[in-house]
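Given next, in structure tokens, is a single chain: the form predicted on its own.
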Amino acid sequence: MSALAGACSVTLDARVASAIVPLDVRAWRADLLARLASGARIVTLYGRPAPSAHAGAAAVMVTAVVQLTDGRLEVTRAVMDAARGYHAMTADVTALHCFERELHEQHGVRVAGHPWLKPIRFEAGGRAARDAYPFYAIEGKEVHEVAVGPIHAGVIEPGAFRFMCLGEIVHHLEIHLGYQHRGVEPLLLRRDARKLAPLVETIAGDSSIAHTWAYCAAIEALTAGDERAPVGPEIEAARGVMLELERIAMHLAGLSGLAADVGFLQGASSYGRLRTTAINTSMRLCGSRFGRGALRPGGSGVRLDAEAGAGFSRAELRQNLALLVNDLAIIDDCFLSARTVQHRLKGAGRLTTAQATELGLVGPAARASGLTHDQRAFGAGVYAEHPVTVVSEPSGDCWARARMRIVEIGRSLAWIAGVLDGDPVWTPRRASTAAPLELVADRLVVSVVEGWRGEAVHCLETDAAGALLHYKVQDPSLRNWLGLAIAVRENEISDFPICNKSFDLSYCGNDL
């Protein structure tokens, strides 16, 4: 299957779903492993009830999406009986662990030989099953267990962390989530697929733009038939600016939290203040500090005027960017040169490049361990006209993850400035009403967007009548939680807060 690169997202072109011939289970397993062994990387793997044409009420259609080194997406499928299932692939490709666990959890598919077949969130088991989660235990007379959560102080979302320690050293951390489960995916199927943006914006509130762009790109592909409907360059540019502002704001929030956790109060206050500038800029552009209302299929809610007036002018946007550039240069230097910061962050929570690759990490957490994967590098549209230079850090520790945030903020500010050099004027635009946005029947589309935390993946499929048959959402946190658990090993338990904040993962994004 061919792929179409669109704007920030890498989007699998809308294709006739029935033309994707499901393989025999063994052939599918061998095909997927062969693709991954040849250099492709797994993007997602998920299941849904198989169509009635396939015998058996317990039949499950399993779809795997891989990405080639040039950015193209490819799909391979199988239909299997849930009770019989297949032999696990996690032992061969560790990055598949979360997908196989979720497949078992959501559809009851037997995954034989899986080394860690524990649910991601106990979706079907209810509260009793969730509370009976079988945490791993380490035997030993001097080993002690530290339980944190699921209820945390302040406004932190619920999640259970179980540490197995010898003295102050963590030998094993197990993270159990599922307390935020909101049934997002079923809810997405109950409404008009073309009007889901307000719901998609709340999948993970700190990644509203990333998820909504993935949704918009998928709907735009699904309503185009064999040729994708063009989205105007001004709309793509506005989307790109909003996405980079979201990246800047959330990296600033993370740096503020890291600085607070190590007692560097100058950084905590300064980064927090500058985050306010970033989110207020988003608010002036679209009316929401979190970018809600900024993106809609085929349209945009972003407004940028040529001159100061009722809206937000280019000059005012440039002033805000200049303030961020100027003040960040000062506080970044203070943060990076402070010996107290270096002492706490360097060497803590280290993940090697090999570990990050094996675990399938995505986003800044992966790039801080030497990987260079970034979906924006594959994009077309505004990201082709204004390319993004992918950067990485080699050390893979909390220091590297902090430096990644600083570097990415600088790159995003420079990228927005480059877009503004064209003196754009943006006016809120709705999708054209000349031709109704009707979904094409029997199509599958996969859209991947590089958000600030990593890639947001949306997979939409329509049935023979053009109704939305399945909607799969994947937040990057799903891929990275195990990375945090591995990174904490052999560190002092007092280092967990900075390791946790350096990954900065989403509870609600995982607990869909």
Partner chain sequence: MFKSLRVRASQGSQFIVDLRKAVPNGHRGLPTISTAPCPEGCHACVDACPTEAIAIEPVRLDLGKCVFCSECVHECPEGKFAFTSNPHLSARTREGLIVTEGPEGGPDPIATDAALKKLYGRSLRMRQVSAGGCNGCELELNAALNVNFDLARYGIEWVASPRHADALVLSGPLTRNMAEAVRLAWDAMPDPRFVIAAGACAISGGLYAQAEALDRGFLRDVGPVVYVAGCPPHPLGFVNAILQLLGIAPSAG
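We have the form predicted on its own; now please give the form predicted in complex with the partner chain.
For this one, just the chain is written down, with no partner chains and no other molecules.
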């Protein structure tokens, strides 16, 4: 069964769920490995409870989504008995490690032979599961361990890091997360599907637009039926501008943090102040510095006026963008040419292209290691009308990840300017949430949005009666945390803060 999706600015795939015939477990495993060997890239792999053939046995429907090099998504499924499970694929394809760990943790699926079934969020087993897990350890008289967290020194989210060091050199970093686990996924199923936007906006509060766009696109695909009616170019353009503003703002926050971590305080305060301009621009457009309320299924909360007045005019928006372009050029030049910055960032936390590919990294962290996937390159809609040139850096170190941000900020500013060339006027429009919403029955929708950190993946499935059967959320951070752990190996422990900031991953997005 081919996908039903029409033109959309995000990578989207909608299928008749019952038409995806679940394979026998062994056939599914072989099928997925063959697809990945032939050049497809894993996008997500997750489980959901399935009706069991045998009383007392827990059955799990496992769905794997892969992306072909032209951007198309393909789905392959299997139903398995959780207790019997299957043989792990992580040993063959490292990038699958987080998915198989999650499958085990969330659904109790036996993943035999997995090298590393470490808790992701210590869900049902709670702290006991975390405490019982034999975390990686290095033995040796001279080896010492440094434990950090879950509460860190700064005003940031919690997570625990354990460094195994010989002298100042980190041999391995064990990251354990889960402290932020709020139970997002069960809540998404408990509420009316059309009213989820405020909750989705807080899955990772610094990526509200990326996650909410993925949610909105999926709900729109589920309400429009086979002939997907896109929300119209006006709303798509406003969404694109909000997404790029989020990217600019968070990249600036990252640069500010990196500058602070190398003691380059002029960079820290300058990038911080320019971030204020970026988020205040979002606030003028939608009322929130984080883009809350900007996106709603079938609607938009973004306002842009032709003339100056009570709202926010195109001239004011252009003025803010011009300020960013002008002042960024000055601070970027100062930052990139500062010897202290170069000395600290160059060569630190290096990940080769081969490593980034093997680990399945996504987003700017992957592109800084020479990979080139970016969902915006596949979009129809506004990203086809205004194409984004995918940029990548070859060196894979903290320097590359910093430069990546600077280049992407520039591209995003130019992209928004391109959209503004069409002299758009945006009016908030919302569909009432009071009217009963009918979702198309028996559909599986996968929507993928390239946020500032990488791809946010939302998978929604409806049952035969049109009720939401499953809602799977995936933040890009889930896939990138191991990248950080590998990147700090053989680096000095004092370089960990800059390695960490250069990845800038989400704790709550991982922990859900």
